[in-house]
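Let's start with one chain on its own, the form predicted on its own, as structure tokens.
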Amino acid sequence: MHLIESHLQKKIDDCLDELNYPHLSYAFEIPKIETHGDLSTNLAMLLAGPLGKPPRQIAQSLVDKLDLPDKQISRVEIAGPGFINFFFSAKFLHDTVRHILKLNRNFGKNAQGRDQKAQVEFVSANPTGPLTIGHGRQAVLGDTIANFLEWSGYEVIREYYFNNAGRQMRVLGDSVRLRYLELLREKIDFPEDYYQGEYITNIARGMIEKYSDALKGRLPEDLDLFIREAENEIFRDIKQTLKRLGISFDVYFNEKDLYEKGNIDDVIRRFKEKDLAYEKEGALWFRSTAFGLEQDRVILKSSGEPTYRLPDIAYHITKFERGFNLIVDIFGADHIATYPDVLAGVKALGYDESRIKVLIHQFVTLYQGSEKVKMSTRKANFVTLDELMDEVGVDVTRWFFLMRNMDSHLNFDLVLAKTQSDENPVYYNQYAHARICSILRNAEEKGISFTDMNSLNRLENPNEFQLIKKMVEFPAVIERSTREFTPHQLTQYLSELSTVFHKFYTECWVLSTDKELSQARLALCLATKTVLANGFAILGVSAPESM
């Protein structure tokens, strides 16, 4: 779409210059009613105020000056209060199929991020337990957003930030120690606020296999050993879960390094030098009100322990120092009130916080049909991401996590997710791809293949044109989804494309006695297969050849 939009924009801009009209920001939209054209702009209405003229009069003056129709636009109409509607030519639609077939796996790629480095931080769960379905939504969103950025020319680094120090890790280690003693038939009193999942017992069981009963009665010196064993086992599990989901990270960044390398002390020093930190009630405060926040924030408690803000500010400074042009943070809704403190701290130290894009996703609720699946993290009767993938598969897991705007709470319906019918959007879209592969196999058996580009001129059925017009939109969907960080737009688009394809398949017999028409329609199927496969690749979903 962006190619023809650029073509029209240049022609319109030339008209604005010739008519001495001001250059305003305007856009093209796809009309909801097919008879209103293939692209439309309200530029004339935007110009009405500055020019003091009726919009339809302005629209007519623009249309009179436009060098249209041409090879790409068959006609132009003025509608309603002053909309300018453009209709694609048959040649443009035929050329679109040629363009898709030529670019193949590169169709939809763009250069928005050429020569730009982007870092996407996501998941970042501390190694205290397996990944849950809440982590799963963030993992899939982060990986898919990274895919979008790569398709748009960015050099992308996927990064996982974690903390394996502090009280929560001590509690983890002691939870494993107590289960270890319990398995050795020691009488223990397991605290209510300790980690209670079966995974803790499994780690303890592994330590008995490794150390037998040699660790009995040696606390506190061996607590670090329990912590290390638990961390290693849990991280191994986390990485395996992510690998199963098709996700790998380029960098694992440990918060502990910020302390060992002096990054934390450096932030405190710089705050003090700029008079942005002061002591009160034994704590160190960041003067964040100077940067638009309602109240100053504690960054160092009276106990000497930093609040989350301090290491997070230091961590983000390393992102700037590593030369990232775009920094994307993906957080759960529990961060919505806290990340502004970090942005204020980064800004206070002279960094361009506009390069940081914070994306907040809402939580996930699991349903079994109409019945809500109850979960409690404290009691460890949560559903792990692995359990979800065991239940519905990787493709369904990824698609369902992506098919709603991340701003929206996600109700994950297990019954729908396992349904193999058109009601399940994953099945519906993958079936379109598999159906095309079946058509191609059938064509090969009949000795029919697409070899003649000129045969595309035979495409003239409205259902054929509708399918091509839908494919025209693909590059613009990618650009918009990347720019707005909205992966759900691609899932919606692919569902629309599948619907149009299924209608085309029903109305237009692909392999007929008319060899030239069969070749043309086979090319149309190949182009559709390409667009579907490219979309699936960005979403991290497989493109099955049979179902």
The other form holds:
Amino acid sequence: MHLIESHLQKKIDDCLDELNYPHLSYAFEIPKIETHGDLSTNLAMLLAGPLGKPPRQIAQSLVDKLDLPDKQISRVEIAGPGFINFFFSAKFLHDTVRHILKLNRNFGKNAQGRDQKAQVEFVSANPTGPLTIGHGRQAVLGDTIANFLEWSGYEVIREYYFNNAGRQMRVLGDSVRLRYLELLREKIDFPEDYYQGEYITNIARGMIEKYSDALKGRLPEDLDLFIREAENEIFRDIKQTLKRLGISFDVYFNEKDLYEKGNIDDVIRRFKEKDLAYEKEGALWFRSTAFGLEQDRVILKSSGEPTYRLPDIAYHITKFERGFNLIVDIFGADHIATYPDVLAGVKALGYDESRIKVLIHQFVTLYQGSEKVKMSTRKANFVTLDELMDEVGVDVTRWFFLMRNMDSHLNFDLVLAKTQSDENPVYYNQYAHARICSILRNAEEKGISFTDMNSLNRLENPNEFQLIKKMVEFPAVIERSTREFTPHQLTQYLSELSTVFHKFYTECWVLSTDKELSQARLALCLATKTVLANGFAILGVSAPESM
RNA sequence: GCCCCCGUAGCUCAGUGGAUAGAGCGAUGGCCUCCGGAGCCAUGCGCGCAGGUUCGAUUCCUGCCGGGGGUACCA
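Output the form predicted together with the RNA next; the form predicted on its own has already been displayed.
Below, the chain from earlier opens the complete complex, with every other chain and molecule after it.
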């Protein structure tokens, strides 16, 4: 779409100059109704105000000067209140198939991020328990957004930020310690706000195997061993889960480094130097109201411990220091209140906070049939990401987390996902791919292969054209999904592509005695396979040859 | 109270200020001599409410109603 749009845009811009019309930003869109053309612009209606003329008259004056039709546009018309509608030529559509086959694995890539470094931070769950469904949505979103950025030419770092110190971890260690004692038949009192999950007992069991009852005497003061053991175990688990989902991080960033390397002290010093912090009631406050926030915030508690804001600010400063042009943070809706403080802090110290793109995704609500499942790591009643993948598979897991706008709550009905897995959209899309592969196998058996570019001229059936027109959109869909951070638009698009392919398949017999037409349709299948596979690659789902 | 997200078909959701608002699931009825029926075709069902901006609003603004999430010297 890029190419054809810029082709038209240039022609139109020349016209505007010639007619002495103002240049204002106008849009091309794909009309919903086929008879309204393949591309349409509202330019004439936008010019109506400034020029004080009726839009249709303006449209006519533009069309008169446009020097169309040409090789790519076969027809132009003025319609409705003043739309200018363009129709693609058959030659343009044939050339598009050639273009896709030529670019192959690279069709859909763009160079918007060339020579730019991007960092995507996501998951960032502390090692206190297995990843849940909620983490799953974030994990898949983050990884996929990173994929999109790579398709736009960015050099991308996937980063996981975590904290293995503090109260949370002490509670974790102590939870394991109590289960350890319990397994050794000691009488224990397990607090309600401790980690209740089964995995705690499993870790404790592992420690008995490793240390027998040797840790009984040192208790309860020395928790450290229990904490480290739990952390290692849980982290191994988390990484395994992520790997299964097809996700690997380039950097695991430990909050502790910020203390050890002086980043925290550095931030405090710079805040004080710039008079951005003051002491009150024994605590150190950030003057965040100076940056448009509603209230000042504590960064150092009266106990001397930092609040989460301070390391978060220090951490983000390292992102700038590491030279990232684009910094993407993905959080769940529960963190919505924390990021304005961090952005204000970063800005206060002179960094360009517009480089940071904060993406907030809404929660996943899990249903067992019609019953809502409450999720909490503390309490035992959560469904883990692993359990979900066990039930529905990796491809379905990824697709389902991606198919909705992240601004929307995601209702995930486990019963439905299990019992109706045959009916779900990922299979619909993968089936289109597998079907094409099957045709290609048959073609090989019959000795038909695509060798003659001229055969493409035989494509003229409306179903063939519809399929090509859908593929023309692909680069623009990628571009927009990347720019707006909306992976669900790609899942949406791929389903549309699969639909037109299945229609084409039903209406147009690919391998016939007409060798030339067979070649042409085979080329169309190859192109469709490429576009589907490229889309799947970005989403991180597999492109099966058969299923 | 204040802040953020969401209210579109029976259900789950798409919808870049445009011309007749779409898809999947569910329901009903069709389509296999032949490349994979995990498919295709056909039927139904409608933008939470009230104002405003605009030539034009599901889309932007304001208020209200409903659901979710925040609002700590927890993260």
